[in-house]
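Taking the form predicted alone, here's one chain by itself in structure tokens.
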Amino acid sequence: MLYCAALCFVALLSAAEAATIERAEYDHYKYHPMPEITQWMTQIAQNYSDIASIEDYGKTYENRTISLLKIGLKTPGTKKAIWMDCGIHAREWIAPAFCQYFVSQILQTYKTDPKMEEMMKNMDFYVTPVLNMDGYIYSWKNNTTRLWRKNRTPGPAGCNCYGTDLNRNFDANWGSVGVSRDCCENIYCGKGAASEPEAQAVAEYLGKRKNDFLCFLTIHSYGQLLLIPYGHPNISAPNYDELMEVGLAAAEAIKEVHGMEYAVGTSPAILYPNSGSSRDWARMQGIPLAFTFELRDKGQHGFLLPEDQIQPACEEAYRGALHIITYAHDKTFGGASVTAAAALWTVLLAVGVTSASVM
């Protein structure tokens, strides 16, 4: 027991000192402009060359190449995935820093911890940091534009506005509730389903792949709210209680880190009825677990969340998702003698990121 103990003092060091290094080279406690972001991956995929790398797998209106981070150990065969997609509304800042924030994460405990060096031998992460990449340039060009929330593209004939709602034009109930047909309005679901280049990169690179993928997270703000399909009140999910349960479970791991807390449940039962969402869309294809998650704050701030809140967002954020993905990773590949574990594993876990946060 002793001796356990101390492995995994030392494994929290570890990922203390990694993360410290790390900082002072990139800081993932600011917001961080789309050139600085590129660069970001750059940088990740060289220097973690053995188990990172830049796939590209669309464009943007505005012809920007949209680009993720695959992480993962290098095994033979086809892999099971977890996807993680942020910033697909633009001025959701706090979406692409916990993306980054993440990414560092995994890349600094796996040497050191066994539940997620296993996690990353069978399974592939697939990291967008921002989605929305015309959107998120334009939100960063003046105040004006700061609460800029859809994508890029022209309005059609007749119509003088630019943008739609990325979380609205998916192929899933699209047009149907919670949308609006006026191309002016925030929530504008597009000339048709999946009409938007960057939604049909995302259908188009899961598609091909639909069933090796366990989990769906998309990260938005604000709220603190961890949604589950499906957006339209009348239709549930068939895996409904699976989904609730994890939720409620990856909540409480959240509060357990600085307090807060996240209301789990449908968007029509907690937030507003809503279609085309990307969510509902990744359940929609039989990717099991789909969730939401909207970060900090509940309304204070809101959109406009002060950057010394990064650091307690995502990593109360990271404890959630690192509940959801584990919980998906030993339904898998474990069973119920390693599920139990888990939640042992995820608080090991955060109490590294704390660590590495008072360092």
The other form holds:
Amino acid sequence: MLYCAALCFVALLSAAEAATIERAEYDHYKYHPMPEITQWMTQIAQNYSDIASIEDYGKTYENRTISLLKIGLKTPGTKKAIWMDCGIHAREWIAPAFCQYFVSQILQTYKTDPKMEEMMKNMDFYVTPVLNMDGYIYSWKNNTTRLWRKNRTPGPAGCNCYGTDLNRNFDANWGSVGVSRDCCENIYCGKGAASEPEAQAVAEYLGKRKNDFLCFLTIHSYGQLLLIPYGHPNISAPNYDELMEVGLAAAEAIKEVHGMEYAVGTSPAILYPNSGSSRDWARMQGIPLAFTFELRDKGQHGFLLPEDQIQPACEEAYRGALHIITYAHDKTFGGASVTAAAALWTVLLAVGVTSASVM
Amino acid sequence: MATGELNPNHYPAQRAANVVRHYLNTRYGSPYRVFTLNRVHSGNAEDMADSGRKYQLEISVQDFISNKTEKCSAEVLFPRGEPQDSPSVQASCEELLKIDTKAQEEAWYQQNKNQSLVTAHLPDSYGHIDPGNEPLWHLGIVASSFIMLNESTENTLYNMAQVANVTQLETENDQLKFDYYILLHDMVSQEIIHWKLLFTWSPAEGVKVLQKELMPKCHHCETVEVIANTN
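Same protein, different state: after the form predicted alone, show the form predicted together with its partner chain.
Okay, now the whole complex, with that chain kicking things off.
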């Protein structure tokens, strides 16, 4: 099979050769099976050891190690952070492809782009290329498994089917809306809130560090949407206006790349109500900018997005993600215009001037 | 349920517009003409006492082969009742018929009149379709549209996920005849639903569905390995 050939080839190389090979030859515009992604992560941590490292933060049901790449310039003290996860849903192959692309982009651009360098100085990027590893591997098994969605935990006693929908399993209004209690169904929310090891891994790792995180991006497909919290129709995020504004600007940035339109809004408005999503959990932890990205396309190919669309899909999503990340960064550390405007208003408000009296 | 003027980007208008797309594909679709929903411009929903809920929509659809876009006005009625009957659609998009595919359709028809085409997995796991199989993929979308139209409610959003298997049967009454195993994706439930379809097609008659069968859900998989019949 294709991926065995690639893996065998890589194994034959010496470490020194391997370093150059990664830079030149990892094809970000092809879908990669799990062993290749793991190998790639190792290469990245080796080739960019001054700024990139792997952190293991949990185990899947089938006992695989869940890992992320932590990327940022080493500076003293605790840094602010950006979270990105891909592959919560096994069949959404474009998502892990995007996480890998994202990593390669920030590693390439920080040396020449002063803005990216500044962001890498002030923040660390935590990227999990494949969160639902068991599910992803299962979707590669053969033609009958390609459209698998959930993880691979066996169902509870009395139910013969496998898998919990990880994006309904987080402890965020768990089980309340947009879920199924039938373990055979694809939106089965699990035995209980955060019953699944993959969801627990994220919750435990982020829970300890939640005050550091400015931004939480969870990557899915398909639909061309940017979804903001919350999934429950009756609950609004306190910073709804900010989320919409940033989201709409991110969608504009996406459109500028290849003309693709991404709709922006809450899940219950744009798509359907849901509960227990990682995005909702992150927002409830206090991470202010939490977004779900639903990448290409709009249903023509759906989950089976052709490899010749990986590049344009990643390019546009990158611009969208970067917009949100830059906003998050500038809000905390000040971009030129943000600091100036904020300073001006601080002065004006101190003097008792409101926007009404200025008009 | 949302009533009155609808936000065109929100799901009620989007789901109703998707039903119009299925309808247009059943009426005008072919191996060389398939429509996607480009955009919803405006929408309105109304409760119609006994009969159901009526949506009025202004949408743009796009033929994804020629890339031509066309604005349409449409009406969708989701009937009341248990079990729920299929929605009924009225749409006017005359420009779409002017997309000229006669020559290509006729050529493909003649080419395959005496064939026994067999193929599987359109697209494959990597999203790939051999160019020679594209008309079969298009035909699959068109034929699936009959099912998707029939099965649609205000609580579903269907797309065809994959043609799992194609077997061409003997041409009958000058109609090409096909046995398709297709996988539909419902966005709302996130389920993959399996259907077998027996249908005919010709440039003159379009797609006519002879038989359709809902297949039982496969609990350990999301599609099927169908051993293709080789004649």
